[in-house]
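As structure tokens, one chain now follows by itself in the form predicted alone.
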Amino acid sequence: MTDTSFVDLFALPGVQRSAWALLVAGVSLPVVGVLIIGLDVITVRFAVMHTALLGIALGLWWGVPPYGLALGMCAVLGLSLAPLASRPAGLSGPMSFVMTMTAAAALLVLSISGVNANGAFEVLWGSILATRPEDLIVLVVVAVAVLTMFATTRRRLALVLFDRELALCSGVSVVALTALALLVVCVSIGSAIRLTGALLVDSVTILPALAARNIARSFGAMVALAVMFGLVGNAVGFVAALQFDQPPGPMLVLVAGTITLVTFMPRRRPAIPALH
């Protein structure tokens, strides 16, 4: 591709929209990212997918908007989901039941409605090109969510996610900031299916997590190295598929991927739960 051509291409609404939905999502789903590897919940993709399926599955079949809906519902699986996070088996079990049954009403529903299976499985294969302006409005109030969240939280959720027992002897309530980071999750996960697809939604939020934790010694800087390494593979690899002509998922996905690859190399030091 020559150097017109691609400044063309970044000229055209879609790819303009792209490339902002994936800064958006560089700066606040690598947050979420940390937050899924604290509470132990890498596997909570699976029950999120399945439950956003039903969501859209129900509202085509009901004729609301099946989107907002699937968000709803992501929202009250992370709720739902909140109290049996302390028990000693954790989340695994719990989640697991939920993709189940989820995906098996998903199909139930789309069977007895009549639905086009097709429109439904639509959400989970997103694809960045894609992205519709309310998708880009969805994900902003989504990253301001995030970002507040944390801002307000920052070390009560460090305590948390590191130390449960010594959150519990300091006061913090556990419970209530386990609901709220797992709903931050859940419907962080929502939005993002529409922007990568369920299956490549690793590359914005686990991804450059991972690659955090292997070099960072506190929280604080997990975090900032998380969205740092959002920003360089959400750029990296977008640029790269437009460049290469190449689908811009799976670009993300290896470059992310790479990134966290490398920082396996230097020797990993202990990481310091610190609060700052």
The other form holds:
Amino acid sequence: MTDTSFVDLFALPGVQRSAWALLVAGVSLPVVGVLIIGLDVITVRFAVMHTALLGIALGLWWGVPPYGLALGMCAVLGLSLAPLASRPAGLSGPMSFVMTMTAAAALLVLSISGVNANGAFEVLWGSILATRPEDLIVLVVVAVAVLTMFATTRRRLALVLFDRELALCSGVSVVALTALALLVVCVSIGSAIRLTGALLVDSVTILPALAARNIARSFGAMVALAVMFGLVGNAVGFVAALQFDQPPGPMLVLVAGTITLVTFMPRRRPAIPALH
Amino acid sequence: MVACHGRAVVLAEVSLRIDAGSSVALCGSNGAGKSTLARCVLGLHPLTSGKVRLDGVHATSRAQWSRRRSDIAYVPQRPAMGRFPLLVRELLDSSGDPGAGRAAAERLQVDHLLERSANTLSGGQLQRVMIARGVACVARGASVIVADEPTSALDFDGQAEVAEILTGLGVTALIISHEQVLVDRCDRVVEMAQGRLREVR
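Got the form predicted alone; could you also share the form predicted in complex with its partner chain?
Time for the whole complex; same chain goes first.
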């Protein structure tokens, strides 16, 4: 691809929309990634993915906006998981249960209703270049919600993610805050899977947060670094995809993965003075 | 009160009354139920039966538990310190009084660690920070301190120093400890064995 055609691509409204979507996602979704790591719900993606699939299948069957119903069901999932978060065993078990049951329910709904399964499964293979204006609006709304939640609860959230019991003993409403965080996480992932597809959504959520955790010393620094890595990863990945005429999803993952790998590299240790 | 871990009865009809302003050392072998007792007082572990009264009030609602916890300075045996970085300064600020947190950090000689991430501290440093947080909670207005083996990671001088600080706060204190220097400074000593309490001194 020549430089001229690369620049020309950015003149296309669809590409511009995709770039805006990645910009918005780069600012907000790494914050969600930080929450996912802090709440130890890395498998939440699978539960959300299948819940969204069920929502879309039901939406197509009932003739209601499928994507809206999917997001609503993701919100219900987040809120219903919250009471289980205080269990010592954590949320992995309940999420695996939800993942399996919703996948089965979605397949049953598709079979019973006879709706076009391709329309439902589209959610698993979303593409940034297929971003619609309404997807961008949803992303912006979610981003505002994520950043507002972070700005208003930052200190309390940091304590909850550090030590849940210490937060309880410090007067923090741990249950309510956990429910809010899970709600934000589930809805954000539900909205993000349109960008990269459910299978690659980690590149815009968890990978920047993982990279940031390797470097940051505080919660605030971790969030700031995660956002920075998210923006850089999205920008470089998207430009590389256009430049080399490759699908954006894998390019985004490769760039985010490379950034994360670099942060795992050992740093130079200070010199140890010799003993005499 | 009675409390269980699964099917195992950990606290078997334990009854303990602590007069306001006095200090009680709680001793006992590992697994005797000392930490569970402290956690029941804070509502972190559910009671199977019985009541925990603070100033005659038994907490039942979420709001009452929240008030109860804000009236108790808790020094855990070891914070969970999961996956998250948190600055020592932020940890001390969670006492509810950042100014008191700084002063307590100075008193416990951890003021040089304020900008360090708490999960990079040594066991002893972290214990001093947690004690400083407890002291700051008392300065903020907590009338009770519950400390779970607060000196287990400290050297001998540190144990004596912390024993003096904890028993000199002038608030009701329930201190779980095996350290003689700390036990000796408490007004009363009770021992827990097989889920029951016995007055030692």
